[in-house]
Structures are given as C-alpha cells and as structure tokens.
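Below sits a lone chain in structure tokens, taken as the form predicted on its own.
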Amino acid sequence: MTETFAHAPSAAPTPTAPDAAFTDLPWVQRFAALGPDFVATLSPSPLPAPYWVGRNNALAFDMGLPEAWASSDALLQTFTGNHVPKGTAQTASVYSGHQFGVWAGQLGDGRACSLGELAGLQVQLKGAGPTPFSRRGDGRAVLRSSIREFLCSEAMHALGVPTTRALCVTGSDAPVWREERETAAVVTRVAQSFVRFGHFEHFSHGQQHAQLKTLADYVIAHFYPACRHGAQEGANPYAALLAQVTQRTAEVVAHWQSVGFCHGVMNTDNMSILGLTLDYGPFQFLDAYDPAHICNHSDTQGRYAFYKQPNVAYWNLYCLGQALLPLIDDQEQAIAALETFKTHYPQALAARFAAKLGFAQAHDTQKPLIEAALKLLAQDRVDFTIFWRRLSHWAAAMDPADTSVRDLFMDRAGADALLTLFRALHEQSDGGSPASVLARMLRTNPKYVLRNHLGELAIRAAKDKDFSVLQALQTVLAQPFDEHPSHEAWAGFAPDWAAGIEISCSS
C-alpha cells in the first residue's frame, strides 16, 4: 500500500522557541498507530509571518490547553504548521470515495495534517500545505474558506448538531491562487475521529479485507464497542457497526433538515463514521425557504438540492453497507441494517419538527400541520429561520390579533388556516401551559444561524486583518437561541446582494 503514495513537497519548519508551558502536552496516537497503510507521514509547509485570526478559547478549555494559550508563540507557530511539538505523529490518512455519484478512486487527506489527540479528540490542520494526496494540489486554504468552517462548525454545534468543532484559525500573506489571489490560512479541527465512509470503500475496493478488518475493529473499540460487547450472542458486529452509524446518520441529516442546512457535497469521502457534519465547503443555511435550493454553485445538476438530503445519505450507507459487505458476510443482515434508515430517519424528522412546533413529543396528528407548514414556506419563499421564531413567540398568546406571522405570507388565508390548526392541536395536546410551549419553541428555534452574508461581512473585514466582526459573530453563534438585542439586525431577511453570493467546492 505504502508504495502507491506519492512523496509530498517538504520543508523544515521555521525554527521557534516554544513556551515551555507547551512543550509536553500529552498527545496521543491511535489512528497513526495503525500503520503505514492507513497513513503516510509528511512535514507541514511553513507559512510565513502567521497571525491569529479566530480562536475557541471555550473548546480550549475543554481540551486542556493552558489558559495562556492564546498568547503562545509556540501554538501559533503549531496551529499554523511551523513547529513540530512533541509528542506528535505529522500525518496523512488515505481513504477513497464516490464524489457526486461516480466512483473517483484514492482520495486521501489533501491538505489535512493530523498532530494526534488531545483529550480524546484528533487535532487536524487543514491547509498546512501539500500531502502525499494532495493530487497536484497545492494543500493550502484560503482566509475564506477557514472562516466559513471555524463559524459554521461552532456554530452547528451550538445548535446541538453533531459536527466536528475548529479551535482556531491562523492566517499569513502568502498567496494562494483559486478563481483568483487569495492569502492562506490553517484552520485547526477536531472531531472524536475523522474516518469517513470513504476510508472503508477504500480498503474494500482494493480488497485489502485484512486492513478493512483492523478499520473496523478499531472503530467498534473505540466508538462502537456495543457493537461487540452489547451484542446478543452470535451476532455480527459488523453489520450491528452498519446498524448504528446508520441510524447516526439519519439522526443528524434530520437535525440538518430541521434547521435549513444544506451541506453542498455529500459525497462518500465527506460522511463522518461517527454521524457528524463533516467538511465545511459550501454549505448554506437556508434564507427563503426552497426544498430545491442548491448550495453549492459546482453542483450542476443538482444532486445535493436540501430536498435531496435524505435520499443521498441513503445511498451513501449503501456504499458503506457494500464495502462491509467482505465483513459482514450476509447481504441480507446488510441490508437489514441499512433499512433501519427508512424508520429512523422520519421518526427522527418528526421528533426535531415536535420540538419546533412545541409539542412535548412526536405525535401522528402533528403531521398535517407540518406538511401544511413547509408547502407554505415553500409556496411563498418566506425565511426559514424567521418564521420559526416568530412562530415561537406568536404562540405564547396564540393571539389572532398578532399578525407577525401572518405577515411573512402572500397566502393570507393560508397562513390563517395555518395558524388555526398550529392552535387547535395545541389545545388538543397535553403539551402544558402556553409559558412552557413558547419556552420549548425559543430553545429549538434559534434566532440566529450562519447566513451567507453574515460570513461574508466577517470574511471582508478580516481581508483588512479586522477581526471584530468574526469575533462578534462567534459570540453571537455561540448562543443562536438568545436574544442578543445589539445584533438584531444579524437576525434579520438577508440583504438583496447575499442571492450573488456563490459558494463552491474551490477552497
């Protein structure tokens, strides 16, 4: 395996003086550990005069990194790519993938440099410069792109979607070409574990079945270990691994489709093993609500649509079902497994809308109301996220007299009948008082979400090395279901030039 790799570019690290305080943190390797046919090491390509353009000092925290870490020479200079700590394994991992629907062969981390972990969590610097996969790429990212994942990533994760989380980024001058000059920069993340699908459908191609095993088997040990230990006596954990990441995944594309977010390129090689959002390229939260709404402006034929969501994420756990296939050694416990989808996914769904529409739990007879809810917004192109706030705080008098809601509609008698039915099952429920549904509704519901424009207004002031604007949207985001009244106009209809922005897969 390690003989197809090709050799990355090199350089020595800039020389530095690491602060002493961070010189033995205790950094862990375990996907390293597996070899060289899951991974190639490499050396990070030094970016000149870096600075620091975001940081997570909450996730810090949580990660044990010294209180001073923000003013550390020594994790800039790492978080950027130009120390080596030690205690750390520099490394690559190789996986394949379906990208758009056809099969694009070995893949890889192109520009990803995993350090090893921090408390449970694996530390990658993605842009830190080419890799034995980078496939004639450059391995850098853009100030950008690193801005739009360090935002939306904490941000998804306020919101209680599960995601990989960014701790920071660091930017330098040094130019980056893509439709045109840009400077790079690292944005430095973290997820309990990086394996995709993709990194199954590799060794399974090749029918390398001994290291799709040790995958496997390091996945079940680590993150699964029910899969073994929990079950039933001669059961297969393979297909129980399948069962449960299936219903992982549709745990969170629900969550995702309850909160308008589009992911832009579900392709194999981009869904996380563990269920999370994983690789933020372009992705959108939605403003006029459009199910057909495409996000990303390379998807030409529509494929990933957010309507389309669902369904593509089915298809790719048949990609992952087909390359346990050698493992599980029963198609039908695989397909088994994999129908689990077709229950979990709209009892999941249904859960989320409850919540958004204030009921205690799912019910049958919430259905029509929302079905008749999203064939509204969707009629009338009214904001996602506004009409579920403002339907939050319409339904603590549930007064026919406020017209807040009502007002987002063309379709008046709609709305009306809307309203009239949102209310009668209310009444009909045993939800409890209108205190405790509107007290529901304002903690699912959120105010804020990452709009495009809002990222953009973030993306050109930091061009200037102005940083405020990220800084307040981060605190903003931090806590999207509070009010933050000096930021209301961040929670207001996106301005007319936001419909010109376009997002791609260049990043």
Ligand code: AMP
Second form
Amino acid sequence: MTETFAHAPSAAPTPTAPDAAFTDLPWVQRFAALGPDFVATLSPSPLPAPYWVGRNNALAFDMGLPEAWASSDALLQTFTGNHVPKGTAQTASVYSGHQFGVWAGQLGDGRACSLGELAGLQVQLKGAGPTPFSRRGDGRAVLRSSIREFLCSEAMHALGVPTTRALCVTGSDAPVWREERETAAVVTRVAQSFVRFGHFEHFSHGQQHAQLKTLADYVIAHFYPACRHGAQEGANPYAALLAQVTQRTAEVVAHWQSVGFCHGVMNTDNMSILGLTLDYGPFQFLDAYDPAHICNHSDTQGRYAFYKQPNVAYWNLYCLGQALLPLIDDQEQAIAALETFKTHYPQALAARFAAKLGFAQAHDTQKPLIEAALKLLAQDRVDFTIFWRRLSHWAAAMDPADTSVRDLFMDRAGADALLTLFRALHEQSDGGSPASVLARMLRTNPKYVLRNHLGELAIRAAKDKDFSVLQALQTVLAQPFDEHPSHEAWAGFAPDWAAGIEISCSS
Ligand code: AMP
Ligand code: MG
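Would you mind generating the form predicted together with the ligand now that we have the form predicted on its own?
Zooming out: every chain and molecule, the one shown earlier first.
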C-alpha cells in the first residue's frame, strides 16, 4: 500500500513526501477490529500549514518513534490529521453517558480520531475534524485547551497519577469559533485504552447485549485477564471486572484529592474503564484550599465541586454496574462489587495522606491530624500545594522557631496546635529518621503543579508563536518534586489575576 495524503483541502500546503523512517511503524488495530457496531470510519479534515506546538520526547521514545521525529514533516502532518500513514485506521467510537447526572443518550468521539495502537498504546488525534458523532460540534480543539491537556496529562503522569498521556500538540492558524475567535490545534493523546463507562452504558441502554459482552470480553482479555483466569470456579468475570474498576476508580480519585486536582466534568462518558484521568477540559489544581471549589464555570449547581468527586465517582460506578447487570445477571453480586468502594476509597486516601504527612504507613491515629490540617487549610484558604511542601521542609527539624508553615495561616494558634500534633505523632511513630521523613514528604508533596495561571502563561506566549514557556513548564512539571531553583516563581502563590481566569466546558 502506498502512502497517501488523503483529503488535502485547497487551503492546505502541498505535502512533502513522507520521510521513509516513519512509513513502517508497527500499527496494530485491536479496538477497531471490534467492527462497525463499535467504531465508525472517518476521514480527518486537514488543517492548513500545521506547526509543532509541543512534543513529548520521552513518550515518543517509549512508543518507538525514531529520535528524529521532530524533524519529520510526515509526522507533523500525521499528528495533524493531514496524512494517513500505512497501517493506521481512522475511526471514532460510539458511546453514551450521563452528563451532569442526566442520561444524555448517544455521544461518541465527536472530535477524536483513533489511528490504532503503537507499542500497546492507542493513539488518538483530538481535534482532527468532525466525526459521525460530532452532533452540532465542529470536531475541532482550540490551541488553549490543547496546551492545557498536553501539559496537564504529563504533569499528572509525573505526579504518579494514572492518566491518559499526551505525545504532542500541533497547531494551525485556521480559525475556530468559541466565545471568540481562536485557532485550531490537535492533541495526540495516548492510552492503553480509551474505553469509558459510557461505552458500556451505550450498549446496555440499547439492549445490545451481544455487543455489551463483546466489549466486556475485550476489556477483560486485554486489561483485566485475572477477572477471567484468576477467578474462582463459577465466579462471574463481569462482577470481577466491576470490582476491579471500582478499585482503580477509588485509587485515582483518592490521588486527585491528595494533590488538589479538580476534574471538572466527571460525566460517565469521561470515566476511564482503566481508572485513568481522562478528558482534560475545565480541570484545575487548587490554589487556595477550598473543598467546595467549582473549577468549571458551566457547572452552575456545583455537581463536580472538589469535595464531591469521590461521591460522584461512586455514583458513576453505579451507572457502570447498572450497565453491566445484563452480564452479571445477579444484582447482589453487582452491589457487592460496588460496595467495595466504601473500603477502597478511604484506604487509598488514608495511604496518600499518610505519605503526605511523612508516615511509612497509614494508621488510625493520623485521622485527627489529617482532619485538623484540612479544616485549618479550608478555614484560612491556605494554598494547598505550598502548605504541603513547606510542611515537608519543616519536618526536617520540626523546629517551632521555624515559622515558614505558621506564616501561611491567619490562625497562628491553630497552626501551632497543628504542628504540635504533627510532631507528637511523629515522635510516637516509627516513621524513621527526620531525613527519611523529609525524603518521603518531598517525593510525595510536589513543589510544582499546573496551576491555571501557569498554563495561561504558556498559552499566551504560544498564541504569539513563542513556545518557550510551554517547553520550560513541561520540563519543570516532568520533575515536579525537584527544586528547579531557576523557576522558583512557578512554585509561588497564584497572582491576583489568576482568579479572573474562567474555565468552561468550551474547549
Ligand atoms: P466533553 O464534555 O468534552 O467530554 O464532550 C462531550 C461530548 O461532546 C463528547 O461526545 C465529545 O466528543 C463531544 N464534543 C466536545 N467538543 C466537541 C467539538 N468541538 N466537536 C464535536 N464534538 C465535540
Ligand atoms: Mg468527554
């Protein structure tokens, strides 16, 4: 098969011949092979004169892309949707879902074009034009939201939070209309699988039980083989799947809560069957700690406020359980699988906060300390990331004369009481030497997170075709526990103008 530049529009530049090194990548089509009940074939709509906005060399290396990928025009065109390399497919998958608590019916990949799998990772072009599931949307993504997704997925990965990854962003000056005129971009995102709770809801709601089973068997075979092979004789593999997804979801949400990550649109169509953070839209890392914080300006009811995320995850798992019921065929088993959330989530959260506090293991005695810390942080609206990082350094000597933590609070007496409690618990525990406590805390409490205003700095520069801020942020966020003294300002408090950044679903 020869390489073709499909669907080149008159506005697009004449494509150059694809670089030989990239024509034989070992693409695999496992999901697309499920067939037309699951995916629709499409043609990506090219964008004129694409340029690189951001690239992730470490991920490219892991995926087996040649080192010179950055200089490959073929790859620039491929990751913009302008060029269709040998071995790729162009598909969008169908799913449904509950949005803001209400059944929304059929949704599907409205702007994501899947190319297939490389090195075990599905590759999707987000923003490559309309698909059969675009409904009223334009199939595009804007530069602003693409940069946010690119930076945040890699920042989350570096924090150790399960997430979809981002390989690159390409841009084009083609206009895209949102609240105002913006320009187009394409994020190439990758994950072992992009299957969502909503995929199961789709086939269940439509009474397509054969397809529901095909999908569940696909997910079990590729990602949860123990649900079939490790299960006891007679045990239901679909109930085992539900239990596994419940556990992974509990873990990822506990991780979010521990780093102050607000997802913003936890609709069931944005919930990964692998427990990955998926669909970066109006997300935000908390600056000041406010458990009731709503990061999505479209979420007028506050359904997805920060503190509600665990409950919403549980609600979403119930939707998944309902969808799997025709396969589990036993309500008791489904409920038993879902109920495990009530133990997994608190355990996962306790483990995260134990580490944040410098303890080797979670223990019930830490609960009053965690509660006191969160209560005081909320009361004084203290910066979440800065508090934990300063506490980490304070723990090295636990010296009351070191006022770095107490200075963060209006309530100085409250802060002193908190630090006293912290020190007392460490004295009672066998958490190790101050040096080991410090080391544990410094690798758990990041110095750098992708605060909204940092993303905004990268976006503003990128709009002027200056990608240096994005690159520097990318480098810092890839090692968020390191000091990076030359970027100290990015570890500081959010400036006043950060409060004016409005993030909505519009992306
Ligand atoms: P989201 O709120 O981003 O999770 O998207 C919800 C649904 O809308 C999904 O089916 C998306 O594929 C679709 N969608 C979002 N933005 C667009 C767009 N610009 N064009 C087409 N479909 C879109
Ligand atoms: Mg979505």
